[in-house]
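In structure tokens, one chain follows: the form predicted alone.
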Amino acid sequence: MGRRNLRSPITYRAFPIFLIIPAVALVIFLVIFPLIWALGLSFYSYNALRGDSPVFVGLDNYSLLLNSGEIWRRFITTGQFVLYAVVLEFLVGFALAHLFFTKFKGRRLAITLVTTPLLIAPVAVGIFFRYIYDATFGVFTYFVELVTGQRIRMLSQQPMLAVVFMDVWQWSPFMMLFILAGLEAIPKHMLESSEIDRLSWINKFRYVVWPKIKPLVALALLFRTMDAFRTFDTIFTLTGGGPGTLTEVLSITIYRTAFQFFRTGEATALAFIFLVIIILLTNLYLRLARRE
């Protein structure tokens, strides 16, 4: 008789655990431990430049930030940027998705060219638009003056619009891809039936198109909103938060507090306040989406 396999069933249960231990250890080391360490540091007064020992101050950092009018103005600036950028990106992405939903020669090449901004490094995008908006030889300035007869200095006169247009240029293709995927998933017989029934374009969109693309649109809006809140590199490269503090979003404020003023405890406290707000807004959005 052949030798019986006497391996314990416990070994089979433990084997998957051994496989995920390296991944769990990596997450703990790279994500969870720094997060806990930063949370603890937010309760201390600490200057990374001096190298002195941290001094425990309790909730003083949070109280100081929440009672600061400057910080609340940064929240308003961040909210304005996110609202303008995400709404425009959705509208532009929706228009592009409907354009590319129609079959035409060179469609794949056109989609590839339109999605190219997603592949460009954010710092490069900021530098690129700084030259486009240049008041002397910028392409945008030239065409605006050609059409209106006035020389508009976007970075000094309309800095928020300059930042929003840059973000829309880079991230509208992201919205387009999600919406286009939803349009491609609509069964062709439903579109043909709507044509046979001679539905108006409003009813066709309301009863045929929108129910199919709504989940992907919701997902795209959620991802883009979360990403827009933490935008830093493009704005910092383009305007540095200026002129003055007109385009200084919270991510830039956190950077300056930590690496220019070296108030590390305040910076970590502000980062956690920012994190809590994003989590609350995300949960609120998900609840509304589920209820609908």
Contents of the next structure:
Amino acid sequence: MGRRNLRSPITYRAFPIFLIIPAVALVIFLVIFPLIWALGLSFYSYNALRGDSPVFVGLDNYSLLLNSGEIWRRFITTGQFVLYAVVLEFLVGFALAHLFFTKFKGRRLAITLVTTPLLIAPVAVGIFFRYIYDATFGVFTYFVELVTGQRIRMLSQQPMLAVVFMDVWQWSPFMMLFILAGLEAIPKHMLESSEIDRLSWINKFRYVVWPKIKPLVALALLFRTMDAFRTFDTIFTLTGGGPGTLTEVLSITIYRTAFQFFRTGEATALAFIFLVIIILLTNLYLRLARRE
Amino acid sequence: MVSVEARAVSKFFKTTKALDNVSLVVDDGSFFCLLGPSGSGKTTLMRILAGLETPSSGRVYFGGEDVTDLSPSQRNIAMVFQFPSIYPSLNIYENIALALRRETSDPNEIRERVMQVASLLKIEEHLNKKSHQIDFGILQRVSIAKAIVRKANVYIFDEPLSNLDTKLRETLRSEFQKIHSEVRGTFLYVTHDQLEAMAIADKIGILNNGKLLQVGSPDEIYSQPANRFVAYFIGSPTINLIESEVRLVENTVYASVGDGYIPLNNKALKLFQTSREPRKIILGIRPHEISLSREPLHNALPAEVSLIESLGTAQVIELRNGSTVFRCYVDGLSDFKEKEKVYAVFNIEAIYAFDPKTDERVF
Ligand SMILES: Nc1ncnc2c1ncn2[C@@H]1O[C@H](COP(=O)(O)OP(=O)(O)O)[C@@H](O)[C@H]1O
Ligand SMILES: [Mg+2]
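For comparison with the form predicted alone, would you give the structure of this protein in the form predicted in complex with the partner chain?
The next block holds the full complex; its first chain is the one shown before.
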């Protein structure tokens, strides 16, 4: 019965559509619709707390934001954070990947342990690091004092480094997994043949290793850049953007504008600028990746 | 170039015994071919000689010097693998030149040597291409070029032709001797193809189940096989191995073939004249050494033609006597028919006997 119905042309075509309707509906109501609504809102002056009716102000929100030195400083803070974090994560991930590429006893267990930070909820990570950096009993503080002899108060003296290290701690394993996958994909005979050909290690890397890991590195960098760019919860729980605004990245600015100052229209405009930047970044990377 | 020696080399992979007490000496500048069926341990032996694998026991010597603990690059080995190993981001010229980096930095010398091997292997027209632009056969030539452009102590080729189609394989096979005489190095060449080995090697080593069964010139291997496996593995069509019983009758040794008997030569007489009892052996005779006739010649064995396989300019004729089946090779095209009764004449000087228990050759 059912089978016959399925074969009739109309049902046959309608059935897949029928199947994806719930998913599409969910996306439309939870993503697309709020997005369009927010886009509309970004042209209005509106305060969600006061609940006055929105006043249409055209591009005023955008020009206000783009002309404010404050916002540009937030951009620079965000850029610094992303740059430091992603570069460090790449280096640490790269080193870890090479470490785990050599087969040793307990390798699997070690990989599992190293990748656990990926599984920890960001808020928990933020709270952990508050303790780790604690000026009196923090582990980090303790070890730094052991090495340099100085008691450092990370969160007030080096807040940017503090948030960067936290991100590096959590996300280097992600880089590592990608690079390790690339290393594993190198045919064994190519590695052996580079040894036979007596290539220097730098040439071995250039001609054998790099061509294989390049696409994966590009992909990992793309993911990490986009993700670091929109980091919110870890930084918010660790420093709340402070001290002052030293670690206030854009996502925190958006949050504050929207939910502390309740300048809703302005916040949505900023969020849209943010979105455009992420889309541009994505395209840039994809183009780079595709050129290979 | 140096001589290469393996002394009592064994290799275990977990519980698999890949090599079993292999000892081997390859002379300086010679062309040695390691021949054996797949899985016999050829690659493992070569990888141990190259330094890519460490032996479970035994040592490796180059020119009398113990190199067991040295890496492949310290041993200065050039090697061609079963699959081409070309660096994809470099073009062919650069690939070959890269192998020379450690030897010279003089651009003129590099250029000259690359062009020399390129012409030897006929790949000049591909020098500016990248690996994805040329086909597999050419790539394998490039791998060979990359190896022989160097001045290595030893050149190892691990079934370099086995992934090529027959025609290409034959062309390259015939070029290998020329390559060897130009490069003047110690060549270790692995193959599972006996024709390839017979065609190009100075010396052949036969490996089976991790054991080195025999080392000798192609002639020796063919005409004096050390045991049943070597006899069986070398020669085409395959040697006839016939279960037989020998007995002494009036000062002549006879061997049974099916229901009939053939006489054996004096070598057999010396060996068996003391024993009165019949003795079981495996009789070996190559199909080329049996001729057929319609006349009942003296000492000929009656047989029935059971199958005729044509090779174009020759025939392989399968014969039967009782329950024993053997094959003979006839040049040209004969007019024998299936089911026909014929007489087979065995060249008694070309008969081998193997011990059925140890498989060793008795004569
Ligand atoms: N890396 C390895 N791990 C486990 N077993 C291996 C390995 N390399 C080879 N062997 C085993 O050793 C034997 C010989 O293999 P190999 O030297 O590759 O033979 P061949 O080259 O003559 O075909 C085979 O039984 C193979 O399964
Ligand atoms: Mg092999």
